[in-house]
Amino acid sequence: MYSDHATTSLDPVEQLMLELVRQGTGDVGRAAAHHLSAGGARIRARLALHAGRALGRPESESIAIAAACELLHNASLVHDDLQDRDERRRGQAAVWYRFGDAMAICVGDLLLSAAYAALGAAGAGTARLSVRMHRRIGEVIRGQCADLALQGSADVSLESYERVASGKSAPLLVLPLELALTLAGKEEAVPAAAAAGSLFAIGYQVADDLQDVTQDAAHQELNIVSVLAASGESDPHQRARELAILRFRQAHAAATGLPSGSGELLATQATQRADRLSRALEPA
């Protein structure tokens, strides 16, 4: 039975992240702490903590990979905000908007470096984990570049959209599960975790696009509603909701098959999101 005890035990993760970005870094560290102070769902940290416990790993390992994954994710957010010129992040000024472009680049780099430092606390398996983390970072960068290349394009297929959506978000959703599975000697389950993460990422991006249709159109950013409308869908909003629900349901099925219940948090998150979208489709 799934129990999200990880929700109530994020304090050591938050403490480790702040310690790493503040150590001798001056203004850049303070700007990084400003970004981290905005909080967020910390879903990647929660996935790492839950998977580590489900697989019987030491708490110190789980905290290390949780902090590493969250630091990577936040590095990508700082750089995304800079590229997209988004002025707000989680209700407060984005780093580039408050501190300037150059500082935002430095903050993103600091968070990225801190992620590898956090991983160093995972013990003897750190070398293997570092290689896996590097590969996932490369996938995220490739996905982000593909997304930028499609901005303003009027001819994007659904297949291309899903490939970009997965490429941008799935690697860092998969990573906490991948690292926990690797430490537990369950590398054979990583492809299944990657499949679950990819499906979840697509559902998440579609749901996010549904909230940002007007804003994305104004900035000529890739959005599922415009993709479906261009393909001839008569009701692209409803079709997008149905697609997100389908991908979340598929993610749930894939995640529940991971060893020792290590994917149950991802499965639960997928079901909750699918249920919310299903209620939005119900007639008033």
The other form holds:
Number of protein chains: 2
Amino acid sequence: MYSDHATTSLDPVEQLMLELVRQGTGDVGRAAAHHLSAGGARIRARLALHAGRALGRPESESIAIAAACELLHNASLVHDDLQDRDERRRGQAAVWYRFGDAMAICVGDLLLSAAYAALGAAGAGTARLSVRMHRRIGEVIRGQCADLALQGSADVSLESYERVASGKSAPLLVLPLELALTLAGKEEAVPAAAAAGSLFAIGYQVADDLQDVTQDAAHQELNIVSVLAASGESDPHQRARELAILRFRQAHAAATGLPSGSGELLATQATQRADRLSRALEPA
Amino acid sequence: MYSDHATTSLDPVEQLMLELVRQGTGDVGRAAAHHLSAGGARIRARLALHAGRALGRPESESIAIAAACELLHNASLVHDDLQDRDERRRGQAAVWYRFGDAMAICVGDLLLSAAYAALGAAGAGTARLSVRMHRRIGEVIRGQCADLALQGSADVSLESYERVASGKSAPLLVLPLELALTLAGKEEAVPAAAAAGSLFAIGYQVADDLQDVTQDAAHQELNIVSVLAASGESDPHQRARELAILRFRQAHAAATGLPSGSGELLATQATQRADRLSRALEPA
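Could you present the same protein in the form predicted in complex with a further copy of the same chain, rather than the form predicted on its own shown above?
What follows is the entire complex, opening with the chain shown before.
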């Protein structure tokens, strides 16, 4: 099992992403590079590099997958920020806010296209990866629309909340594992990876909502705390924390079972998040 | 030389496009299918099918390329209409006008992703095609931004006009030929195909502008007639017609030289358009 992920360098991934958005694209490429320069946790890139190595794949292939997943995630952020009119992203102005709506559409399109071009580095396996990536992108787009449709609605069930949280985030968390498993000929493990990604995505969204309760309430945005409060929970904060912990623990269990330790990084991430939330539950 | 293009059935291309946008995508897929149902000339699909056959490629490969180019073109239409706030497209409401801005962004993203998935049907060649397609998409996006930047500006040179007209349309006209030539191992012919596509795109834009003179003037949109009028031409309509004819004749010459008659359909299209404009020049 490969577990040296803490020291993994993302430099070749960052380099590939920049190359793909900068080639002959002028102002749009510069705006895309500006967006990418704000960084982020690059969790999808790390998941891909880790899974690729755990499965014994060539490094160039893992870098290609990592760049593809990260470019895709950033494409979705640029278009989501425009759709949601979120003005800030990673401490800087969102692309639409800084460069205008038309440019934000172009930047997101460029990042999406670059994601597929990154898969080109996987050579003969590219066709299979492209088909799988398209299916996950379809899920994400459907999830984003479902999310937009639920915003501002007063009566959202916990089930709807979880479906939306999973729908808009799980596909791109699953993708790094799915692509690495596909190249390794372990397609039979993809459903387990999908389950782990879905549980993680729900835990992540609930934890994120817990940090944004006041802000979301002010903007009438969907938040787990208001969903639980509306369903009659007496302590919705506490209940939300317990839910996030449960989903993270379940994600850990599902990820641990993936072949050759390919899900180990996702499992570790889930456990760390569950532990952090558990400590917050203890009396001070 | 293959020349039976008049009877070419587009059914398998339409079917592949619908399959790729409809798989598990809910409302977004339905909106994308609605957009595709309005039809269009499908000139890019026809160019791909024709070139693939002329070069002796398997039919399934040509269908894949045809669907990819047409999906891409439609992705650009959906996003361009939103950016330009054009309310109508092919006699029906534009996607943003009918389904809202957020949905239009999602539909364009889905069509763009589906274009790459279509290339997956080309099997082992997919990687090379994806990389080439991404380069052309980068050009189109850059061209669209250049076009938006020029809108409303008073002093546009003929050279700028031609660069923008070529930049936003030529890449996706070249792509069907480029992908077919690439799969046939005739990459050396791609620059000639690019020249033919660029000349055709300029002729096409000028001819299109000639039909929209009044409307464009009312909306202060870039139009060849106002560009030529501003440069001091005494009969800008006549001069514009002559320019379109010249570019179509040049496109014909460049397309005719492509290997195995692969550019024959583009050449025919160019000649037909030049002839039509020539007849309009004759005294009634």
